[in-house]
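Just one chain is shown here, as structure tokens, and it is the form predicted on its own.
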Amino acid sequence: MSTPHSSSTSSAPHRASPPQIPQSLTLAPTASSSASPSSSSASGMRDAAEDDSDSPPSQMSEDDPGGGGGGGGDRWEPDLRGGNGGAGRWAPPDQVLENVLESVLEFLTAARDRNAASLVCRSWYRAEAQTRRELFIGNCYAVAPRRAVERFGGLRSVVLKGKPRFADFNLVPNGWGAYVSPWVAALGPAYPRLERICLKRMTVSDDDLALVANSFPLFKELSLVCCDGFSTLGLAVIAERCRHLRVLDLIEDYVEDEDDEMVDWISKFPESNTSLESLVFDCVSVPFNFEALEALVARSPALRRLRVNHHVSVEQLRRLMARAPQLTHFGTGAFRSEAAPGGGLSVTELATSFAASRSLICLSGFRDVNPEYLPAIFPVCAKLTSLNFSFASLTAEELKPVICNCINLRTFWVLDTVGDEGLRAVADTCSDLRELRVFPLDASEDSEGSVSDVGLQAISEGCRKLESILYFCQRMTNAAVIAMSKNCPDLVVFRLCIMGRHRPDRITGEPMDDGFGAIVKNCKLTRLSVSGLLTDKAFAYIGKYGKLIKTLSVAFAGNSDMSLQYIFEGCTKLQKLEVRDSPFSDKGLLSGLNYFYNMRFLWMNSCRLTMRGCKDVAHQMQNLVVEVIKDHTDEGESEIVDKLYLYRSLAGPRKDAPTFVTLL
């Protein structure tokens, strides 16, 4: 139903009869592991906001691979003699021009672009495979790692995505899969150059941990987002033998440790300067050396992120800040004195180090926040374009003295409890606004709600240039998503969480399609989210005019199978679906059979689909991987099915399903 371009793939759609050239794995994105925007969030909503986020490599967007495909890593250079280290003996033409076909390609960027090329003959497609340096694989079973290490020569950065995103609502069962080893095993003896590895949800041991910084003497960046499985063991590890780190980047993980078996990671960092650019660990709940943290920062001049947990408190806040004023992206930890009352730092201090770190334009972190202390950002707040405040459970009166000096604001997050009189104020302020995100406080289908219509229609008509929002909310109605579609034409990305079950129009009481029709007719989205109360009509809208959208999520919606038809038929582009707690059944499953070889994947959980209609599409497809996956508690065999989960892959059924996952 739920987060921080076009999606790529790990390998191409399938045909009836198969290419004689495999298709192309997607490029990864190339950024600069500094350009960040502001931070995750605590909650699966918040995890799932992740995905969509127009960031860096570190949070893995999933909707646009983007460019990039020559970085990281020695420029390589082309042999013109064939290979013969210049001995005298020139190569046949046909080797020179691929030759001069490889340098050429070392300039081409762009994932499409890359793709497009590898397809063109056998020698393009070896001259592709040769030159690339970033891969991007969304699917870590789409693809064996032998096959990916066989074809490509030369990575520098790798990217793996793992479980399917409703794994951030806890809808994945644990111990499903996605486990990183199998990668790190074939990706050490194959790329001993390799530089940047970043993982999405995915199972990772302190064992691969020590792998991959054994097996990589040049290894610089390491992100993991919503991954889990390892402790502060396999981080002391990495800290200790990645001698050219740069990034490490921990974001919404669960870190798996003991009281007990907890080991002081941040001291295992190089005693002497080090090249630590971005060190994100505010995931990590248990306690950590601040001495060796505090002396880290003072060693490390390139740093320019920073995001603690909350053990840290303003008075140690203001002491890193000291040792690094270049920082430009900041999470600030708990955000409240440990003091005793009365005896702890005065906001006027602390306005003082903030007003000495010019370079900031990101906060973050506010995790345990005494608004008594919000006025101390103050000196930085005309300079931040982004501001996460999705921790935080501020009213309006308190939001309202900072938002109304964040005046060039292009990212904020924000939890719900400021209620639409904070989001009108945001709306007077934030007229340079780009990407807006609101979380529930309480996330349950029967909670009241902070945020409703009235908000959302202040926002579109003070923040006009929006291109992407999520909104979660209980209250809503035609009119201002009508508003909206008309007043914030460059939006591209609209999710609208309507947490009730098959709520209406809160005035009229009719479903919500005039709604979504008008946001799919004037808007040229690329990823919508819907709910509430919605018929056919809605899904017919969907259809006709939403040509661009790759990923699509459809919750407590619908009125019959005629919808998933009107989806697959018109949404031509569509890569992503996931449908959970509607009323489609197997004859709207079966309407997708021409179409499925062109998406990633396909998950529908809490529907009306059977076994049988499952083996039927499993039967029709079988270069389709369909799993059906059953919770802990069921036991036998039972002909409904709860989670379908369908995805293209080149590397057929995976070998380590558990008991609970059926591969049909």
Contents of the next structure:
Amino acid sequence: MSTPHSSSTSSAPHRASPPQIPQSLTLAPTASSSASPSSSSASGMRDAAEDDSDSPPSQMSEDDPGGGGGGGGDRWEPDLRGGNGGAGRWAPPDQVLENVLESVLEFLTAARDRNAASLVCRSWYRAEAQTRRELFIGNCYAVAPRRAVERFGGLRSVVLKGKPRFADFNLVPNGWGAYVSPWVAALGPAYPRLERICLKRMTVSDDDLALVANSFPLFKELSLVCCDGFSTLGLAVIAERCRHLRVLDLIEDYVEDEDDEMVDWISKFPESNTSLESLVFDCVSVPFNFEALEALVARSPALRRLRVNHHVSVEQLRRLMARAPQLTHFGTGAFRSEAAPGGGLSVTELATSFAASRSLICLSGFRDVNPEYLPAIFPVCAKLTSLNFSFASLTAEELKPVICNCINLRTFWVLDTVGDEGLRAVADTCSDLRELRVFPLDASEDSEGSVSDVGLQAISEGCRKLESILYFCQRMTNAAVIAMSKNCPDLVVFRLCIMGRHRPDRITGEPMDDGFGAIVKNCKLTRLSVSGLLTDKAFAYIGKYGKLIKTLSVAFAGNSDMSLQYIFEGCTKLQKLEVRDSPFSDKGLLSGLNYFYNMRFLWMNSCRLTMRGCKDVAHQMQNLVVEVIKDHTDEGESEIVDKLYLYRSLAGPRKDAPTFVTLL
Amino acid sequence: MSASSANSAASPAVSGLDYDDTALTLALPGSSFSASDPAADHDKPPSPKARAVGWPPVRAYRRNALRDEAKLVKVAVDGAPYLRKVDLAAHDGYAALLRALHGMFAPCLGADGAGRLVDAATGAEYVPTYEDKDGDWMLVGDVPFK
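Switching conditions: you have the form predicted on its own, so give me the form predicted in complex with the partner chain.
Next comes the full complex, and the chain you just saw is listed first.
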């Protein structure tokens, strides 16, 4: 055993030489070390040091360039518990040795390292289970709450993910599942000291929120991303009862409220000074009590992140900024004045407010923006590391004066209304850019599309340090994608969405195979989304070169089952595969049999699967749950499977499945 | 990865056509080239205009936010027990809107054979009206839909 860095006094004699510590263990404490509860940890489940660019949804994203990201490690091993291993008795545990071990393991924070440590032997397993502070569960149906609670003794933080990602695009009918209730019910009695809960794509009711508030007296952080099922009523309970709350982040949730039934939840926060560091509620779309918010901000000296919804005028923003000059992250809501034209705040006055906010590094909001007010943010542009204009329909002319000052920008989200010309302006200035997302204003297949390969090429030339890109367009060329693969060697996330189906290279007319081939060959991608006209050849490239890919999204692509086979056989690190509208049949599905246990899930819809093939898989793989999902409108039995969702699981088929889900 | 060997599917695919909108083609705008693609007999994409659910993959949150401030209005009908909300942006004309309203209120009121909402007691027909920003009551249909 190597010497612990912070040594307890023990010098316990050890009888036999202990097992070698695997190379992957990191013993240095990281930013999210368990020793000091990392209150302002916006990094969600990342174990790397917190970085400044804080675009909300990527907090819960596992696309970490640092190579972190938890989950079940690289090998799927059965649980070591249950004393059926080995012959007969084993020596009683050496308590002193275990204490030393626990002290050392405290320093491990990366889930992957902890998973590895827990497999060394039973003694390490137990010590790790007692010292793990954050539990990450990438699929809430992969393990039963009771089992998690039995294994881990001292959790402080739980991260849970529910529905498959394609639920975001209306492909999973309502009522499918991912209810947090059984988890809260189990966590409550087991972990009275629990401080943090992060949920993504789960159904959370107001009762669940009340139970959280009542179960955890030390509760500090609640983060809900893409969740649904709750309303301002539940928020009010959290605000009122969680007196030590530091973080309340509501990100792209569907908050159910009728205008006349909503609750004034902002008024429910403690009347004394609060510990709030982050308050994000831009997705709570109902109006709120502004005076209460202003007063809350005034009595929250630790507040660093504030994102309001669009029911806020620039006049009100000014008041908020005056109360919280220490803000680092600011979501502006709408960025327009409520006054009649001519009246209202002047740009200069608003600019003064921004100039006084000396710590601002991240701006977002700008829904329904009045472009005349944009110059007000000039004073902070040079310091910005993150800017989200993706709800602001700006032209290139409106963008340029802003972006030319943003020399330190690392994260930029924008609408395609700025066109290739706007992107060129970004490329000219933002040489430090790491993440770019270009969203479509008109998200339909036959839209005009305002950006193209020209914009992508420009970005690749100006933003050489790019690590992550999401790009919606209608026209693309292999050449531009190949150029990006060569100019941006640090790319780990490449998501290109050519919106029209099966579109080839707009200049050569050829499939987009070569472009995607280049990107997987030249870059160390961990996440890839493909689109455009693609043949099996593209997937041969992906299988051959995509050895680090963990998440792959395929739509309207491939010619035959060979594509699937290439993926399964080639992408050895694959964890998540989502496929839609592609000509893959049972044969392709079955080519994955040997790999499904190494993956978190496989999703396929509108392909050519049949019940027979899916039952075949279910029959041969006992630790997989195989779900066939029907639309509400489907009647009767059918051999054709439209939606398949399969995932490894220790919990077996779930008991809460609705009638339109068949578990094979 | 030379461009010349790109097309192992052996399909002439596009044969020189590019996406210039002014070029004459026989294809529907925005439709794929798989119609002429021999590989298509293996891969039959749905007809170009059959909309695919959830494509392009943009989250509902974003779609809703980018629409012109989702135009939700409350609708009250004399004699109906409760108000309903309807999203004006979800319908592309008065005819569609009226059909939707009819569908919402017919179960609790009653419709005549011609599909108009009718008061069961007096036989009088329901007529949709709305209050404009000046406070005047207008008949639905007078002003262009946009």
